[in-house]
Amino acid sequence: MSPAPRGPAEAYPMLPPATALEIVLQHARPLEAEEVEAADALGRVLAADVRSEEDYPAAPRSSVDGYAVRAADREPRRRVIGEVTAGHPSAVEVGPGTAQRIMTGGVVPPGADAVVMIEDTRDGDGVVELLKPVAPGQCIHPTGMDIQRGQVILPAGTAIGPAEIGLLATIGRVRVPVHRRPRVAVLSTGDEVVEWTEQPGPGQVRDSNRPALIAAVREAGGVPISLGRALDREEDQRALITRGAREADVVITSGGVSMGARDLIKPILAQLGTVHVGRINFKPGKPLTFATIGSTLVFGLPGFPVSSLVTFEVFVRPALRALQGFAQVTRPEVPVVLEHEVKPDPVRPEYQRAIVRVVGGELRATTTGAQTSSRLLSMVGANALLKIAPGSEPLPAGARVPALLIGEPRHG
């Protein structure tokens, strides 16, 4: 096979982050449906409406502990002719001058059309006296009050949480159609990269990107596939990317996306498919590349560990969420107050790693220290990415900036 074509960086326009993300999401359509056990559907997204085949409750039920009676009967004293407990309906009919003791959740017996709270009665010697007037339907949950037969209880696109699983259990829905989880192949590149279980030699580094990205894929709901690592040889990288495109819905590579002689990812992707994004006006991660090979999405992430994880958060994670059918695919963006001075990049928007705390009802942010692309410690403990616009002057303490919350804010 002939070498992959190469070209100058200018062949790829410098796109704003929002434009690049929009292009990515245009190609990230929900995957096909599969059926799973409802009990195992936590975190999945429904691919079709779920309807109830029954009314709930299926029969009128008492909402209180008390006495089932006929509302039209004006006699305040009633003879108690039975008792109804939850799960044990009574076949005895309530007639004029009679009542049945009933527990919360009990099916209202035939002939009764109201329930009187036990607090509004006085009983003894098999007789109950009603101390207040009675209205039809009083203290009764009618048939279909909660759910009606044929009603859509969970529409397509619903993210399934504990309440949704409880609702599925209520209607006896054992299996549900959900969008398939994306298979995501992860590849590290570089002659200098060795497995993280190995002792690096001179000039070598342990591969931290692949384990971190595999963990990030899992957190985003994907199913990771490790492609291992490839040396800076075109045939090796092409073969593994081709394999990933064949086996997975998404391929993620790290390293080799700049324009050096050993940066092979862009030209390989240009040969195998279509490069849609080649450069982003963004720090850290300007050379991030997005391409498609057939229907497979391919992300070429930078090799520096921080650049790799930040670009995953901003561009790859939303795509993985979109493939699963989530309506909300991006992290929440909120305004925060800087606790200290922050220096912006003079040219590019920068996503600085930070810790956001709730202080006095306000979200306040402190960066995690030096923001260099190689310093993975700047990601450890971070729960936000501050969106710092380019500028020549530092932002003072007290300034407000937007932030992507990648974790829960701390308190205090």
Given for the second form:
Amino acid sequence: MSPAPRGPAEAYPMLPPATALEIVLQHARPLEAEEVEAADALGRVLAADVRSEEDYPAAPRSSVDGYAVRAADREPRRRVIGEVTAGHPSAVEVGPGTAQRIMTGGVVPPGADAVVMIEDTRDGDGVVELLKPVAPGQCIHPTGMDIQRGQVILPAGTAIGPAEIGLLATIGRVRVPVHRRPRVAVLSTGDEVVEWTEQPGPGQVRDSNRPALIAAVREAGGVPISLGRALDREEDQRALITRGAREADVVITSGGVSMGARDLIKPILAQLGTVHVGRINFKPGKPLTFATIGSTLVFGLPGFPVSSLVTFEVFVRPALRALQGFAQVTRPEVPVVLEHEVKPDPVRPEYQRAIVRVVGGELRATTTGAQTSSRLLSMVGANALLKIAPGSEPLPAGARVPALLIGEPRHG
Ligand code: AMP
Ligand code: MG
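Would you generate the structure of this protein in the form predicted together with adenosine monophosphate (AMP), following the form predicted alone above?
To see the whole picture, the full complex is given below, headed by that same chain.
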């Protein structure tokens, strides 16, 4: 028989991180759509297919500066009867033995079926001489070459970047449906935690979790709401979490989820909703808690600053991305080579913070120093979380380990 749980935390099974993430993502379905200006849609995800109602180009256009001609004419000398510049189409027909000067982007005039680039001509006295044979269609971008009317140019689920905005502008799509951004309420807990603008008294610490988590929410595409701080008093924490669940799609608390006498978050969440994850086999952040209150996702992150940011990165960020409709919600996992020996935790899988560089076509990882969960400096500048399996033996320099890339690898 297993020993009776000593406290609320022990009532929950210790889940592998991958299982915990799976459970979180089962509850993180894309939020409903809203219409936004395409110009403001950077970083959003399309909630429906975008179809073009037009051909692009709308008419055949010259791809070079040169002369619009009839390919079938035999005579290399053509009489120049006009000029077409971009934005100024010509109604004058290119008849047999004639040509019109045309600039890049100019609409190919009626009668012409080819353009000869200026470099392949000699001109003077109102006549142009073509120096090479002419093939029909040459140097012409035909109607609908890039986009055809009725074509889905951007499918639902597309993440909108600069090129997508350009494409929407090309077809005149001024407004687009995108998934709503999640509202994310952030609460700090702890009798010892004071406002970071205050001078901490004996035993007190400044609240660094809230500003850090609010920034992390913003970086992940969420809209942060600050719920402030709560003392380690059940009524206070319950009231603020209830408010968060009402006003937000996601609530993130920090502190109060472990085994201490004043760790109240798990029982409060169990009372207000359903706790799906109560412990994970993970360092730093074993007591990570995930619950739902109605349709609101609630993450109880541990209080230590590194634990809260690492668990945010591994469990909360993917949920925030999924709510926005991103197809890819986790960071890329890649093999990296250790630059030095790394000591694993004897029992728990550990996500160690590191700086990864591209050296000779390979990713090489250097630690950010002491990995204590209070030491935020171990997270500063980190662009990777090394997934170090538990063990008693140190991993030697040169060993290959999997890593989550949380930032761009450095080069050089
Ligand atoms: P807890 O998970 O509540 O036991 O908190 C663990 C430790 O994390 C506390 O002893 C504090 O040192 C630190 N801590 C908790 N909340 C915060 C916060 N909001 N900002 C900075 N440090 C915190
Ligand atoms: Mg606490």
